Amino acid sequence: MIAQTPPMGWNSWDCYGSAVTEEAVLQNAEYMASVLKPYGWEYIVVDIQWSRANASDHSYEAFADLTMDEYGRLLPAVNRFPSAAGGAGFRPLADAVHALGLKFGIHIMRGLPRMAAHLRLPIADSSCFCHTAADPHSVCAWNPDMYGLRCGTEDAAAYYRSIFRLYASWGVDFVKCDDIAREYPQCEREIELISEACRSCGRDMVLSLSPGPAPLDRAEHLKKYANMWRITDDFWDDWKLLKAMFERAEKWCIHAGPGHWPDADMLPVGAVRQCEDPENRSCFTPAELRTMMTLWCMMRSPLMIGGEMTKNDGETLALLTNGDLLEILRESWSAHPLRTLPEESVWIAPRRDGRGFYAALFNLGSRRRTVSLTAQEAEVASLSGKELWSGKPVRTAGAVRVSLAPHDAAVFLLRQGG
């Protein structure tokens, strides 16, 4: 089964918007392979508008010229991805990423390019056409490059099969499909068509749906047809967004499991927004970064690094290479909050092997606060273990108590003391 544990990787959006280049992708892939791969990081994902030649920032140009083939399938813009020349597509870049021992992913929008419909292009390996597949009344509100599809037609199914066969030939391992996760009920059948095309293309690919918030009442449908789906709109380095994630995490954590993961979005760590200012860094404080990483791991969200990794400083690297913390993604199950109050939250998750449990304590307030977990709450006689950020040992008969700075977190691997 695909995505037995939450996928871990890098996505180009937070640092390069729609303007990422092949050079930037390769430098991040080389960094991941040499520094982060031993900790489980493996996906390199090219985000939106890789087919647009003149992309330069995080904005979209309405009705921009997009590079596509004679069948209405988008292709990488050669000025930004030189190895795509001669119709090679992303195959050479994917090969380079694979040669580093990593996996390669791309972003797509649901539907097909407006231009393909207006030009009445045929759909590859079928008797269908783009203009009969397209639904001109279904257009993304924030990026009008595409038409959604008439999902009751064979033309729509044929188009999705055609693009996923192309991605399989390129060696794609991960597809992030946008403008779809929060578009229920109108896109429910489109999600099914995309999933069917992905699963029948002859190559294993993680299917990720964006943006959120996905509707909680469609959780079972999402679990059946996708490997991960966004539970929030774009997440950035703003404490208000991070604090609000606790409510989302509580609602969605019960749906995390092998093959299907609620996605709290990318990690805006390190050097973000590089297309706007090469000196820009994440606005999160060190305490807030610990809280974000702790919560994402406890709820077992996929982890996608958003910053330019070659500019990681020591603090950022320490966040991304805490092996004890990252082990929570693989070794825990049934994570849930014991309590979440306006000023604090306490989460707990048992280990799969029965050797103890994880406990995360969060200060959500604006002043230093002591947060505790009692042995009684944990349903054990006494507690022993260690705190995973500091490595400090813990042994107590009554309660684990920790004094936390504003917006900070501590996370423990504990067992019944003896």
Second form
Protein chains: 4
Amino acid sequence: MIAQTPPMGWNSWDCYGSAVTEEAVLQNAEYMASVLKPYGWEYIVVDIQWSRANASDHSYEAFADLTMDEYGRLLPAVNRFPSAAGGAGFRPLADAVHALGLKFGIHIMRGLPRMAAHLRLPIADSSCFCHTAADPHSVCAWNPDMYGLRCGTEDAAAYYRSIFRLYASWGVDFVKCDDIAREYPQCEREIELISEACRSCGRDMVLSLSPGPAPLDRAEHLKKYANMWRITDDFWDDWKLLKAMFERAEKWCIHAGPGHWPDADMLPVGAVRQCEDPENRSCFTPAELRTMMTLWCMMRSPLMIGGEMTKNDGETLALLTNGDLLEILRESWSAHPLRTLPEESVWIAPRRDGRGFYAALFNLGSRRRTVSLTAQEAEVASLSGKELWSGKPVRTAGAVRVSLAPHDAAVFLLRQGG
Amino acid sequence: MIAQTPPMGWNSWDCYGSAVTEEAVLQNAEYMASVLKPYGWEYIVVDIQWSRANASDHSYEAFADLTMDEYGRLLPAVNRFPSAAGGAGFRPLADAVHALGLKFGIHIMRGLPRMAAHLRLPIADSSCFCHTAADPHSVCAWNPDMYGLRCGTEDAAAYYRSIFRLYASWGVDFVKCDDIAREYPQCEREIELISEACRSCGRDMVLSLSPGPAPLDRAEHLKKYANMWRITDDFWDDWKLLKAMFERAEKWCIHAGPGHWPDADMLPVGAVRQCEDPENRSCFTPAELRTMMTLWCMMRSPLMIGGEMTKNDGETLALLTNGDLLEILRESWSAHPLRTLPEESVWIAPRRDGRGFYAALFNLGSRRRTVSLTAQEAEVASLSGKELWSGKPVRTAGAVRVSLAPHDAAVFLLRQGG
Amino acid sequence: MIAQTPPMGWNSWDCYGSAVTEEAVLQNAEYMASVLKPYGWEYIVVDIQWSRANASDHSYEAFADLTMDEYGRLLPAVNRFPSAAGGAGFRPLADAVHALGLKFGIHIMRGLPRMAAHLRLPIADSSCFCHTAADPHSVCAWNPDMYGLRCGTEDAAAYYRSIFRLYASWGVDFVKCDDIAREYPQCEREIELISEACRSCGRDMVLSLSPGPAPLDRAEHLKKYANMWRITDDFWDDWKLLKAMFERAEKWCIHAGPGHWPDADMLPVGAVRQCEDPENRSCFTPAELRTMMTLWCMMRSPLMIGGEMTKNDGETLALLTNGDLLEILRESWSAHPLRTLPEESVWIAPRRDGRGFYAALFNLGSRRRTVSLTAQEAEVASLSGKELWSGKPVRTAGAVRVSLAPHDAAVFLLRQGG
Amino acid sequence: MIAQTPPMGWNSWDCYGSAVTEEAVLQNAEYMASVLKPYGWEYIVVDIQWSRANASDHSYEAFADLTMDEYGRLLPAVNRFPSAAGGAGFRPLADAVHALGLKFGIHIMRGLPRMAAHLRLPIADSSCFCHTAADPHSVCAWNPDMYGLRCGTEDAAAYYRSIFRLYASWGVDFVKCDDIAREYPQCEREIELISEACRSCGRDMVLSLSPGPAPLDRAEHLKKYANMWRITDDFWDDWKLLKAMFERAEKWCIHAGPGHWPDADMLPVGAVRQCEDPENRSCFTPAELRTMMTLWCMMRSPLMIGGEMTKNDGETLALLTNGDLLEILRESWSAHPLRTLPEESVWIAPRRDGRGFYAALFNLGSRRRTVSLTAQEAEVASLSGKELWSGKPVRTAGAVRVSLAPHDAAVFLLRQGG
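Moving on from the form predicted alone, please list the structure of the form predicted together with a further copy of the same chain.
After this comes the whole thing, all chains and molecules, with the earlier chain placed first.
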């Protein structure tokens, strides 16, 4: 099964915006292969606008020239991805990533390029056409490039099949499809078409849907047709957004499971926003970074690093290589909050192998605070285990109590005490 | 002042849809000039899609080729409007209509042609461009041709000025602008831009906004920037739509006045839907047609004939040439319903010259019904006058009472009895 | 017909709250009879809580002892209304008011006294009982005295008949029924029961419904069952409330007519809030008072003086005795705003006798402002007439223009100029 | 801690409505003590209207006479509860229940008896009064007996303390408080007052809140102040209600924990609605009963038997004495659905002791259906264990598959297979 546990990797958006280059992708892939791969990190994902030649930051451009083939399929801009020259597409870059023992992913927008419809281009391996596949009324609210498709037509299915076949030929392992998860019910059928094209293309690919928030009442549809989907709008290094994630996580936690993972978005750690300023670093404090990593692991969100990894400092690296913590992602299940109050939250997640459970304690307030979990709350006689950020052991018949700095977290592996 | 009283004319949509031709326009203009003009009818309006070569019915076509000039301004399709050949636009046709003593109007969509943006065409008499004027996210919900404009830019203002200058040079007297009246608040600024371009173009033009329903709470904005605006979605020859108009009319009646008229839409009388079937006639019964004409006149709605006029039969002609009735449009004011019940409605409208008042009595039910107006309701001691469809005199100290067939109406000119 | 024109009178609430006494009622009646009656003022209305012995201000008291008869009908508290002693009810006071040539009104609450239900009292002239008539779930949101009735029962109809028969025997001419106009649809049937009891009680009584805002979409129901109904919540001497009345007046103006008048509430003029402080006077400026009187007359609202009339100063008296202005109430119809903008409003109302029309110009802003009405807007060639507050004549072929202080108004009687 | 696991017991409503008697309570208590107690059943709860003498079915009576003491505290009606004679209250009945080794509960309504307020009774052990504690505007939507309290007053707190002290003196172990859980936010403070009075009364009492649905967004408030609260309106033996419970259970499952249990309402099993017809039996099929018991146990809802237990047949008894099933209530945690589709649902709940997990498979459709759980979904290599209704063992490396009749359920205790 694809995505039997939550996917872990790197995505170019947080550091390079619309302007990522082949060179940047490769240097991050090499870093991951040599430093992070032992901890489970494996996907390298090229985010939005790779077909636009003149991109330089996090914005979009109306009526931009996009590189595409004679069938209306977008191709990498050769000035930014030199190996794509001669119509090779992402095949050479995917090969390079695979050679490092990693997996390769790309971003797409729902729909087809507007110019392909206005030019009435044919659709590959079919008798269909872009202008009959495209819906002139279906436009993205924030990106000007594409028309959504008329999902009831054979032309639409043919177009999606044509692009996934191309991606399979390139060796793509992961597709992040954008402009599609928040806009239920309009996009419900389009999600199905894309999912069917993905699953029938001849290559295993993780299908990830954006942007959020996806609607909670469509959870079963998302679980059936996608491997991960965003539960919030874009997440950045801002405490308000991190605090708000607790409410989303609470609503979505019961829907995490093999092959289908609610996605709390990329981790804005380390050297983010490099396209705007190479000196820029994540605004999160060390405490907030611990809270983020702890919550993402407890809720089993996919983990996608957002920073330029080669600029990781020691603290960032430590954050991404805490094996005990990352084990939560693989070994827990049935996570949920015990309580979420304005000032604190406590989450719990049993291990599937019966060897105890994880408990995460969060200080959501702006003052130091003691947060606790009693044995009674955990329905055991006593508690023993260790804290996973500090490694400190704990053993008590009463309550695990921890004094937390503002926005900080602790997370324990516990069991009935001996 | 433009539109000092409600405009009266003919519009091509109800009979010809997207497919009206120069020949059809001219034959209707000639009919109007010779038969209807003495009753106040004067506008000849060419409705939507006149720039599309292959139109044949009431529908639109995605990614159609539209005739336009090198500045992204739409031109009449020459196969349908032969006199437009050689870049003459509607000038020759307008001249012909003017020669008949009538006025000439055209339909436009908010925005500019999509292809003009994708081709990055320049805007006439400016240093602006279509692709910077156009908003790729602003698309009409039902027509695929245009992009709305970025109203904060000089480019947008330049584009609207460029088209109204062109229309002035053609001799246009009336512009029906579509995709703009229902979608407040998004289109509020676009209405202002269009209104300013219209009023500064050097020629008097009535500005009519569609489609409806325009929002009642923007009445003052509409009164300031437009001469008429639709108060419902498209009106057709269907009793349910006619009955529903009573509620709209009640809400809007106080906003009718010189230069600004709530518009109940075209009159689907006589030979409508000719592009689908030349044998087709309005589905309204004679009673319903009387009700429609009576309500439109009482509320002082603009009157735009929808049928192919040369096919008018005697009854249709009688409907359009009742001088006593049409006088309501010019001589009344302050109209409003006295009551609107599920089965009946009574409207009243004083004459401005103090010579009595109009009272319209409607049977909205499906059975014959006596509808009445008492002298007490009218706040006079007694009533005398005549019914305007039949010419029958009336004089009573009690109540005007009329037995009406289902969906029928009577309308009286009354005064304090002698 | 009752209330053929809008009722004019005095109501005790604004000056005496829940605590009005017989003495206060009589002194106001005598004043009205001698000073105001020639101008059309005629109703003297005793507002809420006249059955409660210990009332002293504008508030209510939970579980208060209310004076009632053995049939659960409220009676005047004898300490406050000495002439009611011996079960005489309001008969002696009504007689005294009638002897002055005036009419007498009282306030009631929807429903019956809670204690009458708990005590299971019988209903007069019937075999019904209060505890089967009362609905224990129907309680007023702001007054603790009553239970609403189970409108489907004969007991409910019997109770309402029993109280209106009692009021008829007292000589009541006007009933203001409270807790009933805002709470559609729950109270729709209760309005009908009360209306039927009122109309069948053997005496003509104006039926007035409170509090507001009554729902606009129930206008026809209100017109059928009541003579006047409140269109806002309680109105007081506060500019924000007065300015907000323009929007309500605009929505309701078309529903004013013989027997049914949208009610803008009492006029807080002169010595209001006397129960709290005998020195208190209306906070409205002279300009605001003119605006209020002008709007109420133009929209043909009932006029109910709120202040202790014997303390009227000259300005207040002038306000209430402008015969030209009060004539609008009787001689106009079909009033409506020409426009209502944030800073100004212009209303127009034809005279029914054809002798011109009224035009009111309001400055709603906080700076001096020139407000105008053009002959073109009024659809005449020229204008002549006079301003009704100043008596100043006007004659123009262009526009009536008036410079107004903040919150001030002018009102003209105009006709086609000579 | 009170209610460390979900309370189990019997409640009189489903079988006796408003009309339960001491005799019926005792016969059910004796049955429970002798037959069900070994399986964990222990609470005997007297539901609504025990202070009303003439109750006979499931309805209420407006303005009924309720038995109360001189402090406005309701007492059992002596004709129905003879042991309450002489002001003994429920003390003798509670003693009798305790003597059987069981616990005793009663129902109360939020507020105080309306008559106590109208009579201005004093509040016990205080200088407060019922008429200042009561809020005349706070009345229950469906029961006519009480006024809610003015929660900001000391009088309100004094009244609630006075009743809980009385209940403590009677020996009450469980209070079901009604008219309070659905009506957030109005009742939020009243819940707090009642909870504080309950916790400070000197005796451990479970506090249960009704009716539902309580609002999900107040979950933390409910968890803090109550031991259980209803998540739906009244539940009866109707498949539509049972199917709808799956959605509620999904939303609430993460909030179940020691001391605070979302409550799916009484179990309408066996001889329900005895006050209407002694021959009446639950309309649920055996399959539906299994589904109900399985879902209630998986979600760890409190279990309250609704039928007259002495009339249990063998099937009903088997349903209530499946020890393996009832163990889920005590030994699982972190339950949640894996999926809930229109036709099927699968729930999972780990055991806290690490000895595997429970999996429940439901057929929600109207046709026989095979429902399955794969090892992959459960994130194990293989599965072994047994089904708890049939006792049948299961062992597989693929999927547990079960063919289920319409509306039927199976529930397994599983672990990583050997």
